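A single chain comes next, written as structure tokens; it is the form predicted together with its partner chain.
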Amino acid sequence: MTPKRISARTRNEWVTAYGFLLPNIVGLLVFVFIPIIYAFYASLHDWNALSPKVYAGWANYRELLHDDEWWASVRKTLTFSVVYVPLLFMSSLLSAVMLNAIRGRASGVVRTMFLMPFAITSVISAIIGMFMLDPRNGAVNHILELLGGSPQQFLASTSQAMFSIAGVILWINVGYNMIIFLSAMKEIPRDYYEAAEIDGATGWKSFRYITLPLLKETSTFILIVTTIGSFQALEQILVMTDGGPMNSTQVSVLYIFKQGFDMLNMGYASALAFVLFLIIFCLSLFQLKLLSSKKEGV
């Protein structure tokens, strides 16, 4: 009698559990998992979305090796990351340090000010960027002139457009990353600093030898998430430059987007997407590994 009742309850638990998981299992399967497999399948085909797929083997992958526009887009992506990631990291870390040192009501006010751009959507940030960076009349050039500099072309210049976009994306994301740093800093016990102070370590020294090492996990998290994000920056670019001027802001995702949706080269675009996915996937694995080894170490 008793074993049977237990098994009925157990079975009931299994049914409920799978019932609860079903919508997400199906949803994640159809809208995340299958698309990845589908991308790989499509990448092995010659397919322009209008005619039927023709099996092509690795031809698309061989083609991308000789596609100068693809390599150029990879270089643009890396340029963007190399500029954006350290800048975002440093500015959110420094603002967190500053905010952590501010006490009382001022701290809440400053935090709100830093976080407010986060409430701006990517398209609106792009619009504001275009307006403020206008080469002839934009506010940024007004300020440059007030400071004695000469006006710049920004989004209209092949050498400055990417930096300008990085600046706009940086602006709306600093506050978010600052909060993550700040909450990690708040968890560092005060005693550490007090003990260090007795040993004569204050200011830069206590930051260098206490704060930074204890922020290692958070720093790694932010670095990897930002790097992955930087490989995918697309929305602001679409609105502000659409890859121009002269392809100077055509990053990899934008090239994939254009190959797929504008030129309808579905097979080729899928191969490009799949390669980029593999790169990002390796980065994510690296991130998971770092985080889990860190947890075991503690």
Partner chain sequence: MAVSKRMVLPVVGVLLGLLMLFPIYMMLISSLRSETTVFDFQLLPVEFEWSNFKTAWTESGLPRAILNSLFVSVTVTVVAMVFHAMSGYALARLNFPGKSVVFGWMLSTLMVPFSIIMLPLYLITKDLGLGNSYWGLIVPSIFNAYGIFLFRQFYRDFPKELEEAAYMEGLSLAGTFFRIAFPLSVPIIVPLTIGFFLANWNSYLWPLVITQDEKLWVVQQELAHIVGGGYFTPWNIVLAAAVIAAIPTFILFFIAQRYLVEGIKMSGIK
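Switching from the form predicted together with its partner chain: structure of the form predicted alone?
Shown next is a single chain and nothing more.
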């Protein structure tokens, strides 16, 4: 059997395709895979970033198993993720549905208003959040008082600080995810809705049996990406509370940051970062498997 010859056109298409992919592949190698490998290498050493590394074997990993503060930070990260991800998903989807019903120039104005918080930097957004949630002069407490409620401590309260931070990060990211949902909705053919309307379907039934099933790919993407993002939240927490009050907002990434850059335990921080990477990786695979199996079952 003679091997099939590849035509010059096919060869040129391959070269063009790999030429476009090459910058992304190089970027992944330089900024993702090599840092992960180096973090694992550093985690096997006792290192303070100033003196040479000293090989320590698995000592850093044995230490983290008995580090109560680390596991407390993991629990706080999970709490933040459980609160933040469903809220972001639902609010983004609901906003996209409402915006999809608006026609004309008003649609562009509302879309810009939703997207504006995402355009500002993380530090500035955190500072705005601090002003809004200030217990004495914040706008949120003024609104609560106008509605007959009592002022809240928000970032100064151990029970409210995490939810307050989740609200600020939600305000920043809801517009971006709404745009993704809205783009997917625009791709759904109008014929489906017109046929459903002729059959007497209500707006809710059209949403339940047409919109939601056709948004499965987008929903899967947003759920996985926002879950990963919730495990990586750092800037806003660092600016707004620095882990306080009483470590109530000290999530895993912040604990790793403090171990690495405040205490200069670079080897130990690398071990923590590598374990956190494994947690996020396994969780993402689980989500992908779960959502894919549901999709196949439809």
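We call the rigid core the largest set of C-alpha positions that still match within 1.5 Å between the two forms. This one's a predicted model, so the numbers in the text were calculated from it and none came from an experiment. Residue numbers count along the first chain shown, from 1.
Superposed on the core, the two forms barely differ at L234: its CA moves less than 2 Å between these two forms.
F261: CA moves less than 2 Å between these two forms after rigid-core fitting. Core-aligned CA deviation for N48 between these two forms: 2 Å or greater. Here the rigid core is superposed, and L29 then shows its C-alpha moved by 4.4 angstrom between these two forms. Aligning the rigid core leaves the CA of C282 displaced by 3.1 Å between these two forms.
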